[in-house]
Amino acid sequence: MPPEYIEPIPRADLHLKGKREQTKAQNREMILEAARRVFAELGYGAATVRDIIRTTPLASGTFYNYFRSKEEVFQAIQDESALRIRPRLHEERAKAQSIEEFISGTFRTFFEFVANDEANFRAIHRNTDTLRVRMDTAEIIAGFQELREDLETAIAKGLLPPVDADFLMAALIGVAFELAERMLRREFADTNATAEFATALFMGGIRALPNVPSLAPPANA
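The form predicted alone, please: structure of the chain above, on its own.
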């Protein structure tokens, strides 16, 4: 039985489809870039969809073809940042041969990323209250989980002492974001000095953690 014949798509239609996809991608990026500027300038809480649209040549109807609200735009900005940094962080942690390399590599990679992507970081972190309630996007949660898994792997390999991976993950994340924000407030963002400070802080205390009573809940809890 001869194979079923599939009529090829005309070249003109392919070209038109490709152009439409390109326009859609350009419009979406235009909206995201406008939102970054608006969030960085006004703060997430004060910014509105109208503020974002005003900084683009797009009509309001076009905006709603891509996002339903400023919350969705904010989430997209966070997710894009997380997608770019996660592979770098995982690679750095995976090649670590000591506790210090694991900790310093994580901090140094993160601070360098923040310094090189300052506008995006400021857009996300302009409003501290918003930050605390919006760290729940899919890619950010996946990044936190990846850090925890890397910590558990390092503990299993004997690279890190047997500590509470969940608490250590939270501590690393908290210090990283707080120091990054303060680093950017200074006239010169010294990523090396910031990473060295954070590493020294953790290395001075991490060796004492195995002596802390277990933080795990009782088995019958």
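Numbering follows the first chain given and starts at 1. Take the two forms, superpose them, and find the largest set of C-alpha atoms that agree within 1.5 Å; that set is the rigid core. Everything numeric here is computed off the predicted structure, so don't read it as measured data. What changes on going to the form predicted together with the DNA:
The two forms, fitted on the rigid core, differ between these two forms by less than 2 Å at the CA of Asp79.
Thr56: CA moves less than 2 Å between these two forms after rigid-core fitting.
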The other form holds:
4 protein chains.
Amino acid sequence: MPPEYIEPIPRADLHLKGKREQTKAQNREMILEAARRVFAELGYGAATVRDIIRTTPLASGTFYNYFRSKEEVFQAIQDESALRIRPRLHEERAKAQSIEEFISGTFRTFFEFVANDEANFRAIHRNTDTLRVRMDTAEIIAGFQELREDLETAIAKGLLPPVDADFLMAALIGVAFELAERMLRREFADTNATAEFATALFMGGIRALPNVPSLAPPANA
Amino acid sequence: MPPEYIEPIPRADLHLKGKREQTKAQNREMILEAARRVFAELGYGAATVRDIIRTTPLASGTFYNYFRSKEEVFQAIQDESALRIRPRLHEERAKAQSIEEFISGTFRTFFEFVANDEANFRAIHRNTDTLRVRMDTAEIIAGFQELREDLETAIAKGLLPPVDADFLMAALIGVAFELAERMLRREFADTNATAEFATALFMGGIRALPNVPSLAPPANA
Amino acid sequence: MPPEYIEPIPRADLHLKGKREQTKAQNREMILEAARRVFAELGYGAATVRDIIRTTPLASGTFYNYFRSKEEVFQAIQDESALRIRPRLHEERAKAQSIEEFISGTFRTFFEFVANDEANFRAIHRNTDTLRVRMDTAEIIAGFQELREDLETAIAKGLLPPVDADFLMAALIGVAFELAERMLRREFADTNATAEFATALFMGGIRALPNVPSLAPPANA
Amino acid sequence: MPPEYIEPIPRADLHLKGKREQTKAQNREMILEAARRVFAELGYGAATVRDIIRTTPLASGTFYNYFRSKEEVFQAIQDESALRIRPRLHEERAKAQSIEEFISGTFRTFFEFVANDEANFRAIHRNTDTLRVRMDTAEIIAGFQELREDLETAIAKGLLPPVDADFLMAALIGVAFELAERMLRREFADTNATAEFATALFMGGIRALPNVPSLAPPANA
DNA sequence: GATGAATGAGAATTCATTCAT
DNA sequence: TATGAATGAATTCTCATTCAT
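Based on the form predicted alone presented above, generate the structure block for the form predicted together with the DNA.
After this comes the whole thing, all chains and molecules, with the earlier chain placed first.
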């Protein structure tokens, strides 16, 4: 039931390093890729390290030369994703000249990332045992926190009315993940349409929000 | 680390049955309660049947007189919750005379339920192993589907503009769960404020949504 | 997979006792009958007490009013069989006027018993887990021992030549059980033909046996 | 109560393989040997995988690197025995020029095998829980079938009179196992005497058997 | 006596991780 | 560094037996 082994695609960007280095990097990537597929298919709980390495030409012991534990490889997947998307999202929002750009830039970037990185998204967000999973690594929490800070900055700059930034962040995230999920279930993942839907919702909604500051404790999200 | 055993509260509503019956009902409830606490604390993946039964004065074998597996007890918790809230939500939406009543009724009912039923909500929605969990039992999927159908009915009645009901459902659910989570983290769970926030967001937002029917396959949500 | 409950046949011979007594005897017989069928189908190892009482209208606790353990009920089945057949076999051999009567009486009686009491025979002799089982209760060992003594008596009386009685007993028993098994597998259990085969074999064979006394320790079989 | 761990005898025939291979082969043999002893002492039903592994310096999980279950190791023991003796028996019978050679060759080979391989024989044939066990693996059934076919061939060649080959096979097997059992209980296992006894019995007996073909279904034994 | 739920020791098995080669 | 067998703690689950009703 776990995915079969698939011959690794040689990566052009590995050419320059020494052979040793190269193999090491390749093995690491192999394991990550295998883990992504296995987690996506079986879910974190049900997946075993053996499932992962079985999808690989490597031996089980080799796994531990690259990752200290099953959890570490899971976190690596998450962080890799979060690390790649966080700066993009932040940049998008930083350069926003209007609330519209802020919102639509966030959603567009997110949905495009999800569509192009479906395996990662699924590995993190999906789970078999009848359960769906969401993430909580340091990287991701930091990403949430950053969004909230960006919202507060936008309020300070007068770009946004003084709404509850904590709740607004939550609403943005809830909508982003839930719509992403729905989008991926459709025949054709129309990132534009999805982003437009979400943007319209928030553009219309934000104006109507009660103008009160957040009641959440400011420091820890 | 799993919660300690806590003396069960004697229930007045058990007076009428025979002692045998009463003990059975109590034991079942004991196990459910223990499971709720253990899932909330450790998450579904990390929790073991032993953790659950240890939180109880019962013997390990007794668990299996009531539930066939960890999964079954988890589903029982989910279904119990969903079974209790689904009719309330549906009723609220059915009697709505306006879009405002539809949206605000839904959120208000949901946040009140969550606040009063925190243990259940946490057992289902939270998860430690670095993961958070969301629900996918038949009952809950049915609840989602029902919301979508209620939205479609509202569109047909002209209560709502002809928006993508599948996406709107997803947005409502994403916001509901994510705000609930945030609400519970605050010192005082202000269900009114939370419902107002969510309602305002959608009341403003819905008007702005693109007027197109859902692109999702209509039958299976 | 274990046999279904079958309404008990009321036994005429229970009429005379008091109602209490009667029920007790009936329950005992019910359990024995159920055990016979369950052991025959699943084998002693795989059969559980629950399997047995499930085949009965009784409750699990009731089992222990009649038998102290699973083993005890198994022994009761064995002893019941052995107790019923032993005197018949012994009598048959005691009244034998010739070696022919001795041998043929033994086999005929045994095969008829087996054919009429197939459930008992199977309960004792068969076993699923891929295994076949033979019996070793006190009653049965006593039966083997009795056969050996009867052989020795026959030798003393000059009915039989002075052969190794221990080995002859073993040969008789081996042939008896193995042929019984084969006989029951055939479409029609022809006890006469089977007895004739076995008798002919031994009638011819005994004459040819080396005339030496048994080398086995005489006391314990 | 299960046997204690006994230091393994270093095998000369393992010299050539690599250390890894060697250890693997040794461990497998260790487990088999332990299983033989445990089955012989406790019987198949009562023996547990834990009993087997405890008799070994290995860890419990290691058992499952070699055998999938208790049943599998039991079958391995049986098949190992059957695999070793079957060709010898068949060969013995094939080269028989007379009925005497056929019968005596069979018994002599069998009793010698049993005496030299007592642990295996006991592991398979003995059983405590009040039960004795006989074997039914594919290998062994095939061995029985082969005996029957050899008998039929002998009949066709005129070596044997046209008797019921199925019953004759059963009688040979019953006598072989039952005498083997008795033989092992004696102070000194005299395979010659035992084989002579059995041979004499059948040599005399076969001549007396009714001359009819088998009534058993020919295909499956 | 009958009932059937509770008990808890113990079985089989899994699997993350270690470690000798 | 790669290998893959060994490890053994931990888990799920069964079931003979007990015991309150």
